[in-house]
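Here you get one chain, nothing else, as structure tokens; it is the form predicted alone.
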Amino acid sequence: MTQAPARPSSGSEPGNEAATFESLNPATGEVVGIFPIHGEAEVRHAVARARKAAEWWSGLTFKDRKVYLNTWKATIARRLPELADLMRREMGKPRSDAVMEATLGIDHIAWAANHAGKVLGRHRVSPGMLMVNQAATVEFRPLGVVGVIGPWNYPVFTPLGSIAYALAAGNAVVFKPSEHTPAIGEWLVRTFSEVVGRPVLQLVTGQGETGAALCRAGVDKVAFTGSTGTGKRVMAACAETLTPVVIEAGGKDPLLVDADADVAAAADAALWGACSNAGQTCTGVERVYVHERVYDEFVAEITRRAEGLSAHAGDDSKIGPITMESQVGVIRRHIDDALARGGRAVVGGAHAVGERFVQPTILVDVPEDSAAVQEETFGPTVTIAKVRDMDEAVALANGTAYGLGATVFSKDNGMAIAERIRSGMTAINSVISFAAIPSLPFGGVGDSGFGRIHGPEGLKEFTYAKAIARQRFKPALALTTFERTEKADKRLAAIVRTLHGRG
């Protein structure tokens, strides 16, 4: 996903302590709010306050934190219409999409709060035969302060996938929302503060320099969601202080349609996966590979469905504006390149790209090495290619540097196909469903990043493992002493041969 700076307010400069920037409604250009550009000193101060708050927060029991987080969850749920309206104004997505996104975020808060104790709490592990006199335990302790750099395309759901899990694990969090959606970030932090009353979750706002300052401010880990290019810059900044990172970067997700698939369902999923949120979804469907036996039927079905969709500023529009003005140029370039290289637009095309809105565009016969197939488009477009079989489909699906999500439609072979796709997540006979399941880890491979949010893995991402061995009784064979005899060494060798010598 691509990011660009929001517009600085008139008369302010980034180096000025009083500098501000405007958050704009992407559908109308109207100002939603004015926010400070926090510099290095302000960010370091926020981290210092979070460090102090973390001492209190990490000292609470899992049960205590669960109560706070579930109260926050309930607050968001009660004020859902307010949040959805703000999301529509600041990010541009239809209100129904905003409600769905927020509800998924609420569900993730609940899962993290209710499962943190079981996943992270101290538990016994086997010491093995050689150390049978020891009691061994492992627990997962909070890191301290986590910096979260959030995206604009899912300004509630995505950052909560890091924030809620980091908080449930016992960390304090300093949150830097996208410069395109600071009002939404401020809303989340304010509602949490109303519940907790301490600076456990704090907000810093600004553009790229503020994010870089957060990376260098002494946080114990950074969770970043954004483009692959920006992710590399985040890693470089974090490397200066050996700060670990979890990166959820871009995607070029494929959807595969086998010969035995429910074609109507596959077409519906492909269209929604490509065009919902105006195509501005890291795990959105950008490429479709269809078995030759059902290719014509699939293209006809998705064309019929797409022709009834349009993007406009009305309240009844199911597709919102392109949030970032600069992304319109990327979408236009990809469509133009695909058409110039022999591709055809069965819906939309070059004329579909407007100033603020892009109409659904379905491209066929596009070369695999074109920008529309290899680069993340992040717009309501999709390419469709005919394949001989699923072997070819899998090879093409794996043919980019990305590896975030994928989708397979097949009645009998879904699991076998899904296992062969190089991606962090795959949905079978549904689309992007893995993101809505709180117990599943979310993340990718390759240029799509590394590390995981959501699920047990997401909780552990914001902890370190603490191992403790406690001697219960003196060993029959003392190993950790200079008094160990030659006879003891022989006994040890005999035990090892008995336990491991029959491989």
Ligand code: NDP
The other form holds:
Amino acid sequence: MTQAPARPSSGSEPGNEAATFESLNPATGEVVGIFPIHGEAEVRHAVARARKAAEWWSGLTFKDRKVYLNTWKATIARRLPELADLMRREMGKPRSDAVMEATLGIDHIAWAANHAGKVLGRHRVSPGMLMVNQAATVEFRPLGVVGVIGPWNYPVFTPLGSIAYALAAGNAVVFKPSEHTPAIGEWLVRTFSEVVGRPVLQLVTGQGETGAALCRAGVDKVAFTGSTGTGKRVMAACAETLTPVVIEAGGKDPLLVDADADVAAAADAALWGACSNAGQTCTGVERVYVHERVYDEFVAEITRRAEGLSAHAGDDSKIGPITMESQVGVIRRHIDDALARGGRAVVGGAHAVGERFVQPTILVDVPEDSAAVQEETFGPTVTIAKVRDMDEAVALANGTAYGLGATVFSKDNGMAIAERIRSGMTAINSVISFAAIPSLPFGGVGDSGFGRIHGPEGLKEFTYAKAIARQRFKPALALTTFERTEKADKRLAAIVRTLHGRG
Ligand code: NDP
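How about the form predicted together with the ligand, since we already have the form predicted alone?
Then the entire complex follows, led off by the chain already shown.
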């Protein structure tokens, strides 16, 4: 059996209308589907159709869109087993993980649909003392057409984090799923079309070039999830047309364990956070910093829990294959480098890296400047380091270029520690919980990107603020006129002195 990345069909060239590529089951190499490689012309055509559809969609009320989106959500919920099977076949994740992922995605559609009106609809703001004769209002208008470039690791949950919020805000969307998960992307778009009947959400398929074409196709915003390196390329392409971007890039998320933590719960969370989805989670736990007083207990606990956990193709597997062939090399490099530089594997190790499955690997005594601590591994591996106190833990946690998520385990100091971590999201005494709370914004700082999906911020991300000042009655002090008198200037200065002159 060979590793199974998506691959172009023989003889096909990107840009050629007839060109296609296959998406393959990463566990077996079986062909899951054959999809067109859309070139620049097809992508532009999709954007033009979306722009027409956006006229209709943006003209609907929030209530109308809510009905459509909730109908779509209900369709996905009813057909969950079908979607989960497809996710298992195309991406490789265990069926129960697929169900959980899709469930969270459904919850996000519901939240976005149900809250868009309240968050984005026109509302009054105070005009202030100087403009008391005005009625000031703001609303958040849709941008038009949003291009969504999705990853393969959470092929439902992650793109929906942009798609659902962009649609609920009144935009049309052109979605380019990863070349590794086009069938899942197609399923999402097809079920939406069955409900809405107009090309408000469209699919373009292909590889990196198709994503690049989408960046240049005149969309009004690009929402990208993927690696930091590709995020930079997306941003450069978007800069040519001043197209704004949201970049949800990678992470190197730390988990901190304080001396007063529930060590068993922390070990459970660290193991699941590191190894679920075969470690291919942007907010996965990749580094653990443990207070010296509970370090030995923590290492013993996580080691015990990791024993018996294995990655395999069976139906009872809790860890699936590594989806992308090239990733196996990255994981191997990080483990080998960590071991060569004095690290020890208390679980797994160099032999844990197979052709397509990687067994859980827990590394200790790894130098902080090694690749396994600094770079995104995206595999079922984790490093554990002993720290003197939480000051040292926070300093080390903040010691990479990334700043996506983080986790803190402490009975008394969770909030105080969480506030000091430079990350877009932090979970206290649970792991990755923030991603499942639709009202919380999701996104990072530094190399993890910028902009937010989810929550009110995620809705506003796909809008522009439209401010309106309406004069209710003539001002006592006319300011915006060449008729302004010296007396008016003096009165204005006096008012300002009264309002702001103290302190
Ligand atoms: P990429 O960043 O290369 O790809 C992400 C998405 O961008 C895919 O849909 C990809 O298409 C598309 N894309 C690729 N090149 C371009 C381009 N020039 N312009 C526009 N879009 C483009 O990630 P990979 O999937 O290759 O994974 C590589 C690494 O990225 C992983 O090992 C992991 O470290 C990180 N990653 C992080 C994720 C996260 O959630 N933060 C998600 C996925 C990956 P296509 O797949 O068709 O090439």
